[in-house]
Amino acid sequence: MPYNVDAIFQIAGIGIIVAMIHTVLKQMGKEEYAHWVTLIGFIVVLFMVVVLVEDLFQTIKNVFLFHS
């Protein structure tokens, strides 16, 4: 299986860091910035997932269509 768990740990790490920053900003009364941090973290993770899904579809295409 060509996938390792690095991507899962990266996504989890981003989630933990974003959650910590969100909590700190919210406690400081900067809720608008906290929401922006959460949105930016979500977008970064979304791009990571899109790259992984694109790689998955390319692998499936190569397996079933016998293209390299």
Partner chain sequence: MEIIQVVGLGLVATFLILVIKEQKPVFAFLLATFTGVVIFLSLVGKIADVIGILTKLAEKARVNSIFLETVLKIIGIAYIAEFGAQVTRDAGQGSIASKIELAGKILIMVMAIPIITMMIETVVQILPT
Second form
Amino acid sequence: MPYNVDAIFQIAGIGIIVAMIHTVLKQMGKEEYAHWVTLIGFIVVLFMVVVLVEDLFQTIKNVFLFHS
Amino acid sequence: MELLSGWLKQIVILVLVATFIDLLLPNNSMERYVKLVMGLLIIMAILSPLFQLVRQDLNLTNLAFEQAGNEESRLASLSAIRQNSEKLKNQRERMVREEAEKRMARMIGSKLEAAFDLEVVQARVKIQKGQTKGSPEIDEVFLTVIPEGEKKDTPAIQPVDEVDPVTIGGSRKQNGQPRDKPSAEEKAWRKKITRFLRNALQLKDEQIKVEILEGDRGR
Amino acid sequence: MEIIQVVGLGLVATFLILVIKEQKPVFAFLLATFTGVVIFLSLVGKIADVIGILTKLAEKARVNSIFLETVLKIIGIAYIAEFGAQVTRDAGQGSIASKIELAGKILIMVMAIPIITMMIETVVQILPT
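I would like to compare: after the form predicted on its own, may I see the structure of the form predicted in complex with its partner chain?
The complete assembly is shown below, putting the previous chain first.
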């Protein structure tokens, strides 16, 4: 069960921090930097999710379709 | 009775599996479809004796889906590939050995001809098997030679000697037990050649088989 | 007590998503996907056990392996299609979600086609006699 449970908090933390930075940068009047930060944070989180989904697909393949 | 019990077992297990799967399934959007397919499968299982009765050639594997067939064929071909590679490797090894034997035989023949006053009719070298790397070790050397003086006396025999290999098969026995009348000359030749080869190739005496042919007494 | 772990994980994830959704809905969506996958992966081992037992039983009873393989493939297709459809629907793409479900249904029906074909052929063979 303790399968990457920490990663959930990591994702949430990244989200909150990115939102904070975004707000701060917006307040400072640097809109483009704010967008870049959001994009980078999104890519990092997306990478984590994609790795896990790939794992999921492999597992389903092993368990159901090829019953090895 | 055996048939009946197998048939019943099959149906029971299939119904059990179907029930489990109904429970395992996610939301109900797929449920109808899965139920239809499971129902078809169960009907198949119930009717399978009838099918076998009607069609002797019934073979479920023919009905298998393309993926399954592909997988099977790929697996089969994998083992076939392994076998093939083994075969090819053996063949290559054998060819390499034969080539090496041929070259060594030619080399020994030319050296002997250069060193002594004779003609080498046939030279064969046997290389030890299982020797893949490093320098190959010579197992045996078969030689069939004609001393130069006698060859000139009997030119007509010459082609026969070449066509009909002397040393194959019978040669070993012939070499093992001395021929009916080994003349002193022959013995001297044999000794000379053996000594030469022993020094040149670092072989033992029993690894070198020499046969002296003399025109009229050939065989 | 796996169920408590799963429920706790779900609750925590839900709270976090509620917090993030205000600022960044994209991150909330990714977090939801992640949580779903984690929960499923934690349960897939149990499903594999059940399926392994069923397979062993079927092998002992000499059930034709084609039947079992078909059934397993059907469940696998159903699970994956369901997962994809739910994730897309969460992201607000209802049309894509229904297309994924359609694909799952069609693929399941394709599994049944060889069986139907064989039954019809047999019936046709029986009838003239």
